[in-house]
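Only one chain is given next, in structure tokens, and it is the form predicted on its own.
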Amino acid sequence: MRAQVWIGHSMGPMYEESIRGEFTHQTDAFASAAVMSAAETLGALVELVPVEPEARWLEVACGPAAVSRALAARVGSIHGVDLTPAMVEKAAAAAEREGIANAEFSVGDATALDFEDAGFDGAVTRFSLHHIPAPQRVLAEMARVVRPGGWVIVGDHVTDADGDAAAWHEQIERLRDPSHWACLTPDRLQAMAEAAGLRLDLERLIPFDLDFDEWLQRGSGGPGAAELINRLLAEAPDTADCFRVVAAGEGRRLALHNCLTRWRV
């Protein structure tokens, strides 16, 4: 069976323009970035999904579908949805190339999923909430489309509870990637999940790092804002912990914290 692509609905034009523009720009670089397949960001997330050969899963804001493709062997079927058509095409092509027969992909809006209530056994999203102006809507929609007793899993890098450190962090993120909205703290993420009726099952905070200069150049704003970003890095608050740039040999590494959370519906 060939990996399928179909078209769903999407959000308003301003939001679409920002997200689609950035991730059309990043399609190839994002898909090939080493951090996308790292054990701390992919392997640890996949391990949270129960092995259930008949289960139907949804990946929200799937991008090039590294998560969907990794999950395909653990579940009965996986459907990935993303706002950016170029990413959906990339996902379907990769699944077909890898011979994955139980995956399909569609264009759609993470805050208004085009699926019926309780139609999935689980839903997962990775590195998406910090791009979305209303992340609580994403969690509410994931909870809605998953059956009672099913799973909702989120993996995303987080920010510091200290306001000065978080504000400094967000300045750099937004300069580098205009589609960045705001990173959450683990406590804020949990509060949103509770408001969506989700029950916490497991939470892990896993440090990881990536090549800073590759990360900077990948964002559409990074090259042009590099000088200002470097000045901001020199002004890092002492309280900054969740976003740190450190020297490593002849280069620099960006140290982040990946918050992996699993809830029951």
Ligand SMILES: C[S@@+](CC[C@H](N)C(=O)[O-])C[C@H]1O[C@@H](n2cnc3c(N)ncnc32)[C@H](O)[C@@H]1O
The other form holds:
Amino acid sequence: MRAQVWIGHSMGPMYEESIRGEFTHQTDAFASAAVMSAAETLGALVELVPVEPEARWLEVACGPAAVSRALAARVGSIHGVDLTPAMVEKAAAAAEREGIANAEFSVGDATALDFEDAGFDGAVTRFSLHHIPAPQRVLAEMARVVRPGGWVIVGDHVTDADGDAAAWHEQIERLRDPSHWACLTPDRLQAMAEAAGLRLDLERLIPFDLDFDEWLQRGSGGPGAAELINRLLAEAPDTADCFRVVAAGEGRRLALHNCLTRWRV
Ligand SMILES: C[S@@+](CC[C@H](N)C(=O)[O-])C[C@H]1O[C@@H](n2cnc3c(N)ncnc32)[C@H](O)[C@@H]1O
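Show the form predicted in complex with the named molecule, please, because up to now only the form predicted on its own has appeared in this conversation.
Let us now look at the entire complex, which starts with that chain.
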């Protein structure tokens, strides 16, 4: 089944301003955060992309393009697209610095991709769906722009199926980054992808952790909301599993679950 094509809609200026404001604020800190190049978040995703020297790939919501730059050696070409111009500039500068000649980048909206149907062999997105009010549109667009038989790969951190745990998790995420929309559960992600006409090829749930205080400070809301977030952390529901903060030496680690899925179009 092919995905339905929607043309000419917009997520609206308030959403776009919120995302662009947040990720312009975060551009440098995000690009240098250790978690973005960890084996659990980057290596595990990249190895799902087949090594095919002629293949044309798309990275959706590429940010500073850690994924595109890591993929460039496995594929023929990679095009990264992101809503935040500062991120696109960062991505292009990093690729140029690294001498990557088969990557290009442009500003665009993941929910209305400016590409023809079936023009890519594969499309990938990482840590984007939880920022986007209509994640099913992103999956449908990725399915649309990939040829039949090609690949769609999605990586994102997920939330708990338990309602109390998921609501508590979202409160902390939104206080720390007001552009955060909602984390999905693995089941919800799967249902949306299937509705977009994708066929599941592989799913992996990979625990990973990161420096909680660096994460808190990086979000535009984090420093101001730190006191409330610390109170919320002390009231964690017993059922919370997908978002946990644990003491580690002098600091704190945030333990999350990375859901990696690979789909056939
Ligand atoms: C958490 S960052 C992830 C960046 C990159 N995918 C990575 O994993 O390193 C989220 C990115 O999604 C982008 N973004 C959010 N909504 C978007 C949309 N509707 N279309 C394109 N990009 C979007 C933001 O600008 C930001 O660069």
